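Here you get one chain, nothing else, as structure tokens; it is the form predicted on its own.
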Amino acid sequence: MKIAICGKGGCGKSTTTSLLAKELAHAGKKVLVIDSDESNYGLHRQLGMALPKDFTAFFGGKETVLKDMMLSNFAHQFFSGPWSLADIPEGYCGEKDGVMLMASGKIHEANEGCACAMNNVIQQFIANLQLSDGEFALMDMEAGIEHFGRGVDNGVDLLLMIVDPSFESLRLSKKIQELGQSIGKPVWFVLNKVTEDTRDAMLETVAASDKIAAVIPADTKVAAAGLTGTELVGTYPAIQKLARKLMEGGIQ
């Protein structure tokens, strides 16, 4: 199953992706985490890994990819057929405890231009990725909704939107629901950083209360790990339930 994990900045996309990947791997599943956020430099630390080489570099690097795109009027195909997890080149994917990690690319210098090249490569990769039974690909998307405009979500099976207790996030849930429906992808919501004071309001205001996949309570240990940039460890019941729903087909 290929899953795009999206939401506004700071809602907990990377944290949820990391914890969910670890839980699925612990259950014996093969998991690929795709870091498709060019401005996020913390996901690999949450997984306890080194940041792999930019996947865009496999195709010649950002400038070469962009040139190929422009010469072909953005129709250049970087993949000639289906890819499996085993086809990911050595050096472009790290692995630890059953979780694989690849990164589309990062912004490394000022004035280096937009992220179009990285987005195009990863959009084509996810479209050509074929998973076997028991395999999951979790895409940690960039903040906001630009990835919808670039077509990155077209190749996934479903969307998980992480919703934090803020007006902006709850408002965005309606827009992401609309965007998901427009491309024929189911959208489920994960309420994150929930407290007793915010739970009812979030349940009432999110775009679709019947599409809530999980409710994750605020957790000081998770917050501390995020502050210090250390690996996320431990067992979290809400994440366990979410993983079980995905494995059993309760979310699709």
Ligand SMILES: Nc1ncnc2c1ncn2[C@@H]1O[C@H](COP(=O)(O)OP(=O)(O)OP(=O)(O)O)[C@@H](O)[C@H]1O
Second form
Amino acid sequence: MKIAICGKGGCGKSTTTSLLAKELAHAGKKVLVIDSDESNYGLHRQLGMALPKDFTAFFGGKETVLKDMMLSNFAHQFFSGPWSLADIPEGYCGEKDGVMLMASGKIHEANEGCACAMNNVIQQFIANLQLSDGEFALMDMEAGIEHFGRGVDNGVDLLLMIVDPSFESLRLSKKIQELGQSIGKPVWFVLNKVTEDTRDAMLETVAASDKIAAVIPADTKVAAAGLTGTELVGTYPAIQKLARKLMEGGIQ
Ligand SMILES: Nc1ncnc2c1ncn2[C@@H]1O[C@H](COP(=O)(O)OP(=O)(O)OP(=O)(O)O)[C@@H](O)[C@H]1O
Ligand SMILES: [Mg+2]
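Follow the form predicted on its own with the form predicted together with the ligand, if you could.
In what comes next, the whole complex appears, and the chain from above leads the way.
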């Protein structure tokens, strides 16, 4: 199952991706995490891993990829057929405790250009990735909805939107539900950083209360790890429940 984890900035996409990946791997599943955020450097730390080499480099680097895209009027195919997890080239994918991690690429320097090259490669990668039964690919998206515009979400089976207790997040849940519907992809919501004070309002306001896949409480241990940039450890009942739902295929 290929899952895009999306939502507004800071809602907890990377945190949920990391905890879910660890939980699925702990249950014996093969898990690939794809860092698809060109700006942030938190995900690999949350997984306790090193940042993998930019996957774009495998195709010649950003400049070459951009040239290939321009010269072909954006039709260049970087993949000649389906890829399995075993096809990810050595050096571009780390592994720890059953979780594989790859990264589309980061913006490294001022004036180096836009992130189109990374995004185009990763959009084609997820579309061409073929998983066996019981394998999971979790894509940690960049904040916002530009990835819908670029068509990245066309290549996944499920959209998991992380919703934090803010007006913007709850409003965005409606937009993401519409965007998901428009491309025929199921959208499930994960309420995050939930407290007693915010719980009811979030349950009532989110786009579809029957599509809530998990309710994750605001947690001081998670917040502390976020502050120090350290690995997320421990088990969380809401994440365990979410992982079980996914493994049982209960999310359609
Ligand atoms: N359930 C939670 N309880 C407490 N803090 C949380 C929780 N989930 C996430 N956080 C904290 O919120 C901050 C943002 O989380 P995270 O980096 O996962 O968000 P993000 O959506 O990936 O952000 P970005 O849009 O910048 O990529 C971090 O400091 C993290 O520790
Ligand atoms: Mg993030």
